[in-house]
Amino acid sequence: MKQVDARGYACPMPVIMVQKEVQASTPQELEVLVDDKCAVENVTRFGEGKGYAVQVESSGDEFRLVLKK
């Protein structure tokens, strides 16, 4: 599974870097780790705007979100 490692980056980036893999790569699956609640959001919604079904687990400020196709 590729992975996007956002964490540290406060939005738009990590939307940036998961839609730049997605371009890249067109992965069925997809793992991104951010740290932010607004990034959640906004990947969440970049993700399933491309048709991903998109799961969100969190630990402490943690968040990791896992897209499949």
Contents of the next structure:
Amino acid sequence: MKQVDARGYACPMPVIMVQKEVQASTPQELEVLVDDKCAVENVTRFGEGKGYAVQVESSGDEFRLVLKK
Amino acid sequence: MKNWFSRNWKILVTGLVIGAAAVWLTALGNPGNMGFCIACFLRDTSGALGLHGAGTVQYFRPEIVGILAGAAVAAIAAKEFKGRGGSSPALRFLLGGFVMVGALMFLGCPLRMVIRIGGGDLNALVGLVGFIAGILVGVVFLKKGFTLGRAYRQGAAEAAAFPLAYILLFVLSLAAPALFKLSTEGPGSLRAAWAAALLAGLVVGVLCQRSRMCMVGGIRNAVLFQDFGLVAGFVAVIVAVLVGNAALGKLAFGFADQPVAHTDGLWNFLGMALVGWASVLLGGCPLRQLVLAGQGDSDSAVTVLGMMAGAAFCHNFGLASSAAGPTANGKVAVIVGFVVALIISLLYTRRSNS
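Condition change, the form predicted alone to the form predicted in complex with the partner chain:
The complete assembly is shown below, putting the previous chain first.
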């Protein structure tokens, strides 16, 4: 599974990083790591807008999002 | 459509409440079309602390304290209060300073710009066009891979230092007002009762923390991701202010004789263009920086300190405009700001990402 590690980046960077990956390779599945609640919301919004189902798991201060077509 | 409302109701409510609060605070005594202005109020606070000597703009504004405290409370309740920082702090300080240079050229931050539009001040529409132009320039660099670098986890003391110090200074200003400067004339002397101002700030701080309200983010996200959620908050502020001013009979459309404003279109445009560009590089407008500082982001705290220092420079070096128009020094400073923004944009755009 392709992965975008956006930990430490403030919005809008995580969404831009995901957008780049989606435009470059239109992955069926994409794993996104972030550590900010705002980034979770924005990446989820963006993913759903692009037709992905988005699952969020949190562990401590970090979040793992899985985007699936 | 129903889905859109269910996803964006928080931002709409926030926008409407900010607009209503701005009209209310103006009715209670804040300067015209300045119910809420982050740039103006940080500038007044810099003055109250004696960082600049402009006697007409010195007052420890409780609205700012309320926003910081409200954002902190909301973030703690939502378990989002976290120490974060370390993403090019000196550059953020510098950019914060130039955001203030641009804002004081135009006479208002992006929030006051929409409040001015809602009061009928057409100069602010010129500012809005400049603001959008500046954001578009910033977005070009974002698309090419611009970033000031990642932030890192910081401790609770680093998170709390700025909001706590700011709040304690405010308490001191109530307990020992003689230590602070206070305007007896000019915009700084026009003020709502402190408790009302603090309350309005608290409510706005809580709502902005929950809704991620941002004047720059709205236009940026609309352009970058075709996401019109945040920009709806921007429009909601204008609607609430328009309706409020119309109800109070204070709506006056025109360019001339608008409160705390000037009619130099070119410099209104350029001032807000600098604010837009620098704010995109910083990741958010002055209001958003304040809210993030309240929730423990020390990069944003440094940005706010940069804005306060910038305000002091603006008044100590004659950079700030007045109702009479911009100053020659201010024009030079805005151009320097564009050069600085361009250099930072170019240096921090990673070619590997493009």
